[in-house]
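Only one chain is included here, represented as structure tokens and corresponding to the form predicted alone.
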Amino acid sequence: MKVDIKELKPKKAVLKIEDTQLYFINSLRRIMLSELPKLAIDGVVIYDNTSALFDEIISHRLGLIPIPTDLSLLTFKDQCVCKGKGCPNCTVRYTLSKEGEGTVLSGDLQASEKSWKITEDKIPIVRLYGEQRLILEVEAVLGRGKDHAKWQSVQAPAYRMDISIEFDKSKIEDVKRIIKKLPEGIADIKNDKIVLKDETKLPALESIIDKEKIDFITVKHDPTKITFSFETDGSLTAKDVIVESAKILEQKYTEFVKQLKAL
């Protein structure tokens, strides 16, 4: 398998993966969505709330705030040496106290330790008017996306196969007519094939093919050459997401082999 990093940013990655199978890429995608751990607020104690929103709505919004996560420092609460009581090894605590006119933002959450400071600090929680106030304390713990969406650190993980668009050479004039119907500059004819400058625009061509019931243009997909992309909510970097997801998938394959040998 060959992996080429096309784009790697703190919150986004685009990988070109060759000589692999679709089931492997889809397994990695599902791991990102359901098995990859991250921190999220799971316990909320509201001491005072005179805002326009109910406690339950504020708690829900707090749960969806991305919490910076270092998986090397934390363990799951039910697996911790504290036996679920909540300690620095499994629980991160924040407090919030705000009163008076203004918007309560995610950055108003004060971490018990500076290393856990909220980085996505402009997320609105509630608007306060007049002398309204909000005072609360929360706990963030590790969880997985399969347990609740608030523990899902990856958004829109997607993959697409490389394409090859061929046509009947005797229909070259018809092909040129079809290309003229596309948005200007997205397609051209090279080496007896239709080449898209941006493969994400393929649906525009396919819609014309379907609408006019064209049979002289064929779109072929190569399942061994895949572009895989995803974004994160900021709780984990894109690099950490791909590395940790690959580790989890490897562990599952190893366990599966052990189970097979035990049969």
Contents of the next structure:
Amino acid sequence: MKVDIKELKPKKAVLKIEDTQLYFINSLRRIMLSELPKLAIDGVVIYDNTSALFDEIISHRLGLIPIPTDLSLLTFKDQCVCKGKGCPNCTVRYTLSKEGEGTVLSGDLQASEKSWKITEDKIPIVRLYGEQRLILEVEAVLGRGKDHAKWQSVQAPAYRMDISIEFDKSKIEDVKRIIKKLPEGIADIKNDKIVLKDETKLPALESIIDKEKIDFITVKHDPTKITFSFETDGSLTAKDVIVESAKILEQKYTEFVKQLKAL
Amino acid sequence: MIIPVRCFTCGKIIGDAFEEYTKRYEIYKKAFDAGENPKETPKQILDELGIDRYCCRRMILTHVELIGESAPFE
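Moving from the form predicted alone to the form predicted in complex with the partner chain:
Full complex below, order starting with the chain above.
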């Protein structure tokens, strides 16, 4: 397997993976969606809420805020030494108190410890008018995407196979006519193949092939060469996501092998 | 009512982009209505804010901020 990093930003990554199989990338993708833990607000105590939104709506909005997560410092609440009571090993607490004209932002949540400060601090929770007031206390716990979407740290994980577009050389005039129908500059003929400038624009060509029932152009997919891309919401960095997901997948295989030995 | 925190379809955080979008859209609209050449179009604003997919773009484009209307009621 060969991995080439095309793009690695704190919140986005594009990897080109060669000599692999689709099932492997797909299992990695599914681990990211459903098994990777992250922090999210799970319990809210509302002391005072005179704003225009209901308590439930505010709680729901709080739950969706991404909280920077350090997975090495935290354990799941039900597996913690405190037996689910809530301690610094499994819960992170925040308080919020605001009164009078203005927007309550996610950055107004005060962490009990500075290291848990919310980084996505510009998300509006509610807008207050006049003498309206919002005072609450929340606790954030680790969870997994399969339990609730608020615990899903990865957005739009997707993979794409490499493509090569071949055509019947005797019909080159027809091919040129079809390329002219596409948006300008997205396709070109090079060495008896159609080359797309941007491979995500393939559906434009495919729709014409479908519509006109063309049989002299064939799009070939190579399932061993895959471009894998995903974004995160800011609770984990893109690098952490890929490393932690690979670790979880490895644990699952190790566990499986262990079970097989018992047979 | 108020801008949703995340995109309904993909889950990307879009709540924090709305205020800046509206601010810059007002500048665009003013220039457009006066018949001048606007500095940037809504397309360019969304691209610059990093809202690439059309599911996230519609969240911003189609949102109507109405919380001020219901503010007098608790």
